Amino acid sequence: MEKEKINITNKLGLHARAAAKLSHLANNFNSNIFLLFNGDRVNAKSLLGILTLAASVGNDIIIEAEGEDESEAVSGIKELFEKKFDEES
């Protein structure tokens, strides 16, 4: 099992968009990933369940994927929060 702890940094948090790209780049991997924040634990790969985090800006969210491509999702994910959704410049 791979975890991350990253810092949300875009200004509009997980919103509608953001957790749209999130669940599309986890649906690109066959590992179980999930996203972990105030002690709710989603499947990374369920817009619904991306929003119901409302995670804002400056909060810090958890990545856990198990499976054969683990790393490269956490790898993945981490850059696209990295990246601030390619929102911003």
Contents of the next structure:
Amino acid sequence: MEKEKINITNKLGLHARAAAKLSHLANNFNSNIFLLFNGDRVNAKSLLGILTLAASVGNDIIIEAEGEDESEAVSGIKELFEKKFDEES
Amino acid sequence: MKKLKGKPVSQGIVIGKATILKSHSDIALKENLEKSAVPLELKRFNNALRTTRLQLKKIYKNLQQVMGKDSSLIIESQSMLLNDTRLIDEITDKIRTNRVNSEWAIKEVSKKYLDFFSNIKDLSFREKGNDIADILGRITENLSKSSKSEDQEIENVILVADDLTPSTAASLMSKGKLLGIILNNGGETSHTVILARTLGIPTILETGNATDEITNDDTLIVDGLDGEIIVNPKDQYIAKTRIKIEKYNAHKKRLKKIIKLPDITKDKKEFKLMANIELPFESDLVHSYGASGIGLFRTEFLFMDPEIALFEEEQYLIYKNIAQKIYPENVTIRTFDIGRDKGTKYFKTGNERNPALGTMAVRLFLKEEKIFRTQIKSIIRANENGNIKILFPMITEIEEIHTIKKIMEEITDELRSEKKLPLHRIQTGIMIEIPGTIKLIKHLKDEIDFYSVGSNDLIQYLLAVERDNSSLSYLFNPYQPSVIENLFEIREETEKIGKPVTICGEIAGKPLTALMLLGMGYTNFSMNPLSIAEVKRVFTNVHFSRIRKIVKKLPEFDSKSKSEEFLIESMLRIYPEMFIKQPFF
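Could you present the same protein in the form predicted in complex with the partner chain, rather than the form predicted on its own shown above?
Let us now look at the entire complex, which starts with that chain.
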């Protein structure tokens, strides 16, 4: 299992569009991927799941992946967070 | 025969049969299922789900064609939710384990998320609950429509409903088979309105109780000019309406010719008639209305989708597209005029005792700077052709202007360093809506490039009369001596400092008040685009010098009725033809 803590840096946090990008990306991997925040654990492949976290800028969030491509999954998702979901140029 | 009243938002008159559209999700009842019935129920749910997905795909495509890419965002996010396994699993789990009917399972899940999202502090998440409820409501509707299809039921009828969600409005109207639309409510219906106008469907909103007063197959007259609905009219009334429809059509034809005439009075005084618009899509129509550009683009609609309001790129594209479409004419973009009645749900303005005198418009945004900055930045950035002007509403004191200008300078520097700054300097204007602001004009020579008079608010604040309070509408009157004098003063003050002024608001779009304004010296008018042709007809048939002489006498009168009577009598004396022949306005 691969695990990593990430800080949300895009201004709007995990709102609908960022959540959609994230779930799209997660669906490209075979591993089971979860997001942990505030005591909640949601499937990263579900848009609704991500939305219910209501995670905002400044929050820390944990990505957890388990499966054949777990390390690619975590690093791919981490990259998406780091480039702020391509929202801010 | 009975009469109902509402707010007309799309013109035209029509006679037809009523069809009531009931929302199924509200009336779902719980049914407990036998264990053996569960697989069949799951199948029923999955069929409805599939139908909904197909519908949404079609709506999305239609909507993109009619309204452009920017406006289909709502449907896009709904369609993603519909494909979300967690949401769908939650419903099917409920059907399976609780052994309940699909309608009930949907209702429970829908309620859960409405509650959940309404409790989130972060504003941009709030609307998600409604999105989920809207989309699940569609599945419920499809569950009960196993035999009849939406298309067969609703054709060549007048639709009567409580409210229309954006997806339902789009699906019903993009087929173009509705004769008219009547809604009890209509708060969040900008999509409905613009589609109705585009397709020429007479529409009346805010009737309050139309769905109770009207039953299926009632004969209705929908008068989208006066906002009147006649339920089961008498024969002679129908005959009268037919004549009115004929006249209206002839009138429309005549106006089409008029919009092609040059914008000058008989004695060669030039004037300019511009359009007020609310939705980006309307910029396509501006030309066909005969408008010389857009004098007021209200941006409040962007708050329908907080994600547009919050993103620079989205807004920039919307503004840029509009500016390109109407080039070489200008578009004046007014920053968010939120607070009071409009769009407050995204902001906590506190429970103010008197919102009309409270934290709104620029006052609100100087507190919520993030959103304000995003909007200003998008507007400045979009000014690539130099035909965008920026307009700030509800200015009270010069300090606000200084703060805004400082923000604009910072943003200009930001854009410069990002290499996104256009060559053209943007012209900056303020609204004159608060009577006290008139006294500021003489101090603003070097600060402000242009002025815009919001007559509805100006009257409201001058007379201390709420503009929508129907029991006080006798007071809310543009011929009140104070209103006349202040309008004169604004014109004189702006002329003294050599800055242009535009008048927008209802009085700009009504022939008699527009003539009064012309006589006061106003030459720039911005109005509901549907009024342009009529005002143009009147203006091209009068002599500015004669109107001026008449209007100059108005300050002598001590009451609204004396002023109005004098104005009407004088006009009828010199131009007897002009008003008598026009039954519609």
